[in-house]
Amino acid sequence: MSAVIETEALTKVYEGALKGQDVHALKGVSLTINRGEIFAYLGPNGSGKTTTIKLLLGLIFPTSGTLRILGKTDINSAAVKRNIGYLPEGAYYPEFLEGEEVLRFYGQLYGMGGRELERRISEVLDTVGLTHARRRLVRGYSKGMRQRIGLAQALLSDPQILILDEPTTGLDPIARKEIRDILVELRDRGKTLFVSSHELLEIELISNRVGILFEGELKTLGTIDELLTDRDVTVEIENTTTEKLAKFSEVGVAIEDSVDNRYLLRIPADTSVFKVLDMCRDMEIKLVSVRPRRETLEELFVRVVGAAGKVKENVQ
């Protein structure tokens, strides 16, 4: 596979007005980014994410590393800006254009122009699924549609590579949902797709690869797989009683989830499944179900997060 992001101990300072009030925006992030893949940046706010994509689109310069796009260094020529989409987190379009208006306006400052753009603007209109509402204003369209609008003015030059910050949040169910379907079928086509975003389970279902990062630092990085190796059991039972989940707590058994009368107990990987299983026979608890589980995105998240917090207070 080859890479079409490449950083090597990429840092950003803002200096403060006052000595020792520089802001370390990030702190030597390494990353390779490989072609045909969705890799997800990941991390709690203030912790560089939009410093990262910043210095992705050239809007500002390193203090020191290097940063390579499509295997140039030059990040601003224009063989590179054509080949970089970018969709921000909550972008904004004038409420009086038409969809096509706004694609059509955002063409021309691509320096498109004549049949090619507008065989472009039909192309992507028909990929995000708006050409039916093409000329309806954008003042009648909904967030979803105006998340796909964006999409579409992201896509219109073709470019190899996409940035998208928060590409579904506030959606609804179903939005989310053809908004994460447009994406996989854009990475299947070969683009590779920089996502941002705090909502781990969209995320935790398209991505290719994961990175998690904290004040400026990586803190871990690889596949889904990879990732999320921690795999314990639920198991489900029912008709039990408050003294009854007392024992299970004793033995480290959490319940995860109850209603009604039935609960979810979570077994970690470190107490024996059989011990629980004995437990709910000599109790006379109905046993509905034994599954195996892995550890969500969110959870990983949470617990990177946690303990590199815990380590920044020890070490204060």
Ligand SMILES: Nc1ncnc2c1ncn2[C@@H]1O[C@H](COP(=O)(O)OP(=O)(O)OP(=O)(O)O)[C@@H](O)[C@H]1O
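Residue numbers count along the first chain shown, from 1. Just so you know, these numbers come straight off a predicted model, no measurement behind them. The term rigid core refers to the maximal set of C-alpha atoms that superpose within 1.5 Å between the two forms. Compared with the form predicted together with this ligand:
- The rigid-core alignment places the CA of Asn34 less than 2 Å apart between these two forms.
- Core-superposed comparison between these two forms: the CA of Lys54 stays below a 2 Å shift.
- A movement of the C-alpha atom of Leu67 falling short of 2 angstroms is seen between these two forms when the two forms are aligned on their rigid core.
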Contents of the next structure:
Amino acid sequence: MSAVIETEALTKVYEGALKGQDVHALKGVSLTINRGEIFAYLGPNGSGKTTTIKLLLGLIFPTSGTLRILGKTDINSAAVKRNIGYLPEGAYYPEFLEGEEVLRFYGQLYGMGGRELERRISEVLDTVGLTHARRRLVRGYSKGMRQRIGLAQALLSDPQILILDEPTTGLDPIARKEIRDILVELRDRGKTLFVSSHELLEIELISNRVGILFEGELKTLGTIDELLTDRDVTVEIENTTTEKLAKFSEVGVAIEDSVDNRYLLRIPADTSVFKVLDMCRDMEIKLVSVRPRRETLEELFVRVVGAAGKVKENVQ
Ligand SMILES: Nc1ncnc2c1ncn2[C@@H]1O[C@H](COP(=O)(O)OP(=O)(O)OP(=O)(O)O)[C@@H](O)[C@H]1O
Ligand SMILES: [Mg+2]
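Rather than the form predicted alone that you just supplied, could I have the structure of the form predicted together with this ligand?
What follows is the whole complex; the chain from before opens it.
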């Protein structure tokens, strides 16, 4: 695996006008992002996601710590810049330009031109599925199409790295799925994607690794499989009685749901599944299913951010 983005103890303090008003936006964040992965950068509002992105783009400078992109510490060199595509949060494109004119405009800003630019415009429009709408004014584009033209813009220089700030915020389920599919396809073609998001269900579906920020500190970092463990087990049973159900509560097993005469029992990770199954057999309760229940990314996020918030409350 080769590292595409590496940060070491990355720290950013925004200086306030007065003493004591400084904002410690990032506090020693160390991250490695590998080639060909979708890395999800998560955290509540104000936790430092956009600050990190601005640092990666060389728009602001770290207060301390180091940054290395494609092995280079000079992240403002043309070789690095050409290899980073960026889709800003809530990007805006001129309403009275056609889709392809938007791309021509950005291409020219990047120093591209002529047949090479026209070829590239056609390629990226194809990648984001907007070939049919290339001559339409952006004014007539849906939100999803606007995000796709934004992605096309980010892809113009055929960069190795794509940095996407909230790429699916405000989109309907179909438009989200379309963007998701494009991101996965880009990953499969070997691009590295750094995606900041609040859309946890979505991120869980597509990302390889996840980092969770809280108040400028990286609280959790790992692959989806490492982080979302099979924690609890659910057991579905049928035809039981209130007295029998009470026995389960006594051993710490919760009744999560019930429909008609079926009940869903949730066995916590620290309780033996076999003990519960033995109880079912002894009480002659019919078993319908036994399933491991994987934690969702949303639950992990709430757990990590909730715990970090509590620690802070106790310190204050
Ligand atoms: N230019 C700036 N000057 C001073 N403080 C700033 C500046 N930019 C951001 N901040 C502060 O730094 C902290 C981190 O902000 P940042 O925009 O990086 O968060 P975020 O994780 O992107 O949040 P969101 O999810 O709301 O987009 C916040 O407290 C914010 O108010
Ligand atoms: Mg932000």
